[in-house]
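Taking the form predicted alone, here's one chain by itself in C-alpha cells.
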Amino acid sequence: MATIAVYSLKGGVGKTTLAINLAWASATRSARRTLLWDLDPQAAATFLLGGDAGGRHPAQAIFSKDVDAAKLIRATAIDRLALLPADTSLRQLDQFFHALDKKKRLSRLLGDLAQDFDRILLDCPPGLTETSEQVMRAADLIVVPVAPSPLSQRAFAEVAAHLVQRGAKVPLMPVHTMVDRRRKLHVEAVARHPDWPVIPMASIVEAVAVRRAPVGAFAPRSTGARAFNALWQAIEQTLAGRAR
C-alpha cells in the first residue's frame, strides 16, 4: 500500500479537484483498491463523491480511536474507490494532535488499512499545521498543486524548505494547476518548470463541482481527463521507483 498526500500550504489551488481525479485514475485506470481519505473540515471531497450525509460518529473519532477507521469508510459510485469522509469535527484536529503528542498517529492508522487498499490518497487541509506534520510523516509521496501565481509558487518553496529543515525524506511532486496558456504569466510560470505536470484551466475541469464526479467519469476523452491520467501515471512511476 502506498499513501499519496495532496497538499498545499495555500488554499484555492485546485487541491480537492486534483485529489478526487487522481483517486478515480487510481481506481479506474490502474484498477487499484483505492481509498480517498478527506482530512479537510470543509469536506469538499466528501461532498463531490456523494458522501455528504452525516454519520453516527464524527470524523475526528478515528484519531481518538473511539471508532475504527474501517467502520466509517463508505463505498462510492466508482468501482474500487472508497471514501473516508470528513466533517466539521476536523476543525479541532490540530489541537487534538498537539494535545495527543503522538507524532505518528496518522501513520499507524494508515497501517491498519494497508491490507484493504493498494493506494490511499489524502485530501489535506492547507497550512503548515500539526495535521500537515502528521501527513509529512505518513505519506510516501506528496503531490503539491501550484497555481501559476507568485503567491502559490512562494507557498511551494516554503513547503520544500520546511521538509529540508526537518530532514524529511518524503518526495514532493509539484504540479502546475489551473493553467491558462492564453495568459502570459501562466506561460512564463510553466516555462520556468517545464518538467512539472500540467493541469489546464478548463470548463470541463470546473464541471467536476457541478456534476460531483471526476472528469474521467463524464468526459474521458477531454484534455482535462488526459492531463489527470498522465499525472497519475507519473505518480505510479515515482512510487515504483521508490519501491526498488
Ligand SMILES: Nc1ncnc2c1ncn2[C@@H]1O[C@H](COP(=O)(O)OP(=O)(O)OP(=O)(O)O)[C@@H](O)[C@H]1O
Given for the second form:
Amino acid sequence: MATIAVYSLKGGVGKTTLAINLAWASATRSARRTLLWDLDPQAAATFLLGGDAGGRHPAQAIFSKDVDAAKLIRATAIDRLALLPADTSLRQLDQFFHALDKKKRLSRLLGDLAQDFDRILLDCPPGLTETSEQVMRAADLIVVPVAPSPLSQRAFAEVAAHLVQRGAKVPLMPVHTMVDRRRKLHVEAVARHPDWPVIPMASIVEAVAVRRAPVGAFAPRSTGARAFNALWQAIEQTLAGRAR
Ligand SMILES: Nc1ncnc2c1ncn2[C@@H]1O[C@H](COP(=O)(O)OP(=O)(O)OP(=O)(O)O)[C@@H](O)[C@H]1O
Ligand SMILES: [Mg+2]
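Here we have the form predicted alone; I need the corresponding form predicted in complex with the named molecule.
Starting with the chain above, the whole complex follows.
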C-alpha cells in the first residue's frame, strides 16, 4: 500500500480536484484498490464523490479511535474506489492532534487499512498545521499543486524548506495546476520548472464540481483527463522507484 497526500500550504490551488481525479486514475487506469480519504472539514472531495456529510459517526471519531475507520468507509459509483468521508467534526482535528501528542496516529490508522487498499489518497486541508505534520509523517509521496503565481510558488518553497528543516525524507512532487498558456506569467512560470507536470486550466475540469464526477468518468478523451492520467503514471513510476 502507498499513501499519496495531495497537500499545499495554500488554499484554492486545485488539491481536491487533483485528489479525486488521481483517485479515479488509480482505481480505473491502474485497477488499484483505492481509497480517497477526505481530511478537510470543507468535505469537498466527499461531496464530489457523492458522499453526504453526516453519517452515523462523525469523521473525527476515527482519530480518537472511538470508531473503526472501516465503519465509515463507503463505496462510490466508481469500481474499486472507496471514500472515507469528511464532515465538519474535522475542524477540530488540529487541536485534537495537538492535545493527543501522538505524532504517528495518522500513520497507524493508514497502516490498519493497508490490507484492504493498494493506494490511499489524502485530500488535505490547506495550512501548515498539526494535521499537515501528521500527513508529512504518514505519506509516501506528497503531491503539491502549485498555481503559476508568485504566491503559490512561495507557498511551495515554504513547505519544501519546512521538510528540509524537519529532516523529513518524504518526496515532494510539485505540479503546476490551472495553467493557461495564453497568459505570459503562466508560460514563464512553467518554463522555470520544465520538469514539473502540468494540469491545464480547463472548463471540463471545472465541470467536475457540477457533474460531481472525476473528469475521466465523463470526458475521458479531454486534455484535462489525459493530463491527470499522465500525472498518475508519473506518480506510479515515482512509487515504483522508491520500492526498488
Ligand atoms: N485545472 C483546473 N481548471 C479549471 N478549474 C480548476 C482546475 N483545478 C481546479 N479548478 C477549480 O478551482 C477551484 C478550486 O479548486 P479545488 O477546490 O480543487 O482547490 P483546493 O486546493 O482543494 O481548495 P481548498 O484549499 O479550499 O481545499 C474549484 O472551483 C475548481 O473547480
Ligand atoms: Mg480542497
